[in-house]
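The chain below stands alone, shown as structure tokens; this is the form predicted on its own.
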Amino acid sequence: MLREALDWMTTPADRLTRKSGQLSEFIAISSRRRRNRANWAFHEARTRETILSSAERADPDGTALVLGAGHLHDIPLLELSAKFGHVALVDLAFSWPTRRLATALKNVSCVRHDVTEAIQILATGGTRIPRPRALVDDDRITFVTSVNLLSQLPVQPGRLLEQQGLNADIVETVHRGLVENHLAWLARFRCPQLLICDRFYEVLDANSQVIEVIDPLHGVILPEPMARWTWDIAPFGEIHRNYAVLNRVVAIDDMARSR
């Protein structure tokens, strides 16, 4: 808890990122990863391998845009930096190891940006979310990847709306809209794209039987993935001594062609 508190105080983030709970969740993810490093290793390795394989299709003279890169646990930054002229890491916040490595590599930048472009609206009581517009017209971008981000986009915004007393139907509409908007945004980039995301969460009982399947994408249908794997995100004892959670992860190339 002390380390999380120190990280919360020392990680650069704007007021809304702190107030909305986004920064707390960002720091909590890193804490969960420290506790479960061995369980997460396979998922992180598959993610890095998939990014590098997909990046082979891209023009190396341009910029690689990496969405959801605040911790770098699943991002092969050294290899991307060596391959591309520039690498832009995008997230609401960046850990100090990420900032330090980006500075050392010279051709890497950390861009603090709300990829939903909706947090400010939702935090002030609005429910009509805009379609993201940033960066899609930048011809310098030759590769874009959204990494283990899509299922997280509705979480904190949904909590903001619930705190405002909005009914469940409105909250669910916003949840789904945030997912759909992110997919549409990726598809607009005129370069190779890669989406890596959670497709389902499986809750297991003490006998390792699946007792519940949760759709974190709120009913949005994805194109057929090119790869699938399992992320042992919460073994027994992490969330509850009698339950574990597995994430079913998918990787999809070129959203523009797939949709």
Ligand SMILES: C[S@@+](CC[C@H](N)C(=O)[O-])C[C@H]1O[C@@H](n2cnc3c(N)ncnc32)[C@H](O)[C@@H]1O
Second form
Amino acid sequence: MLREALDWMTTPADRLTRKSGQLSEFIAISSRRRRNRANWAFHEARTRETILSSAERADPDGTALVLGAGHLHDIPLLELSAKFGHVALVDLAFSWPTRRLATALKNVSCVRHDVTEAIQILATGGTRIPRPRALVDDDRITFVTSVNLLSQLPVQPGRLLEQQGLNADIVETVHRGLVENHLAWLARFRCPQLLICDRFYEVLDANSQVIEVIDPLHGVILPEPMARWTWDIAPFGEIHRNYAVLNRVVAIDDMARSR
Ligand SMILES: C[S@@+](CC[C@H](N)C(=O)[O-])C[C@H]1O[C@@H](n2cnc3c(N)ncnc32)[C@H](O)[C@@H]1O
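One more: the block was the form predicted on its own; return the form predicted together with the named molecule.
Next comes the full complex, and the chain you just saw is listed first.
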């Protein structure tokens, strides 16, 4: 708890990221990862390999745009920095280790940006979310990847709306819109794209039987994946001693072609 409180105070983030609960969530991810490092290793390795093999399709003279880079646990930053002219990491916040590494690598920048372009609107009582437009016309970008980010987009905004007392149908429409808009935004980039995201969460009982399947994408249909794997995200004891959660992850390249 003390470590988390210190991280919350010292991690650079704007007021909205702090107030909306996004910074707490950002720090909580790192704590969960510290507790489950061995169980998460396979997923992180698959994510890194998939990013590198997908990046082979891209022009290395340009910029690789990495969305949801966060703590870099699942990002092969050294290899991307060696391969591309420039790497732009995008997230709501960056830890100090990420910032230090970015500075040392010289061709890496940390861009604090809300990829939904909606949090400000939702935090001030609005419910009409815009279609994200940032960067799609930037011809220097030759590769874009959204990394384990999509399912997170509706989480804190949804909580904000619930706190404002909005009805469940409106909240669900916003959830779905945030997911759809992110997919549409990725598809608009005129370069190779790669989406890696949670597809389903499976809740297991003490006998390791699946007792519930949760769709974190709120019913949005994805194109056919080119790879799938399982992330042992919450082994027994992480959330409850009698229940565990498995995360079914998919990788989809070239959103524009597949949608
Ligand atoms: C599950 S983490 C991905 C793992 C991350 N690469 C890591 O190593 O910790 C999801 C990331 O998405 C970021 N994120 C969530 N909502 C965002 C938004 N609206 N705009 C930009 N980043 C966002 C979080 O801050 C977090 O770092």
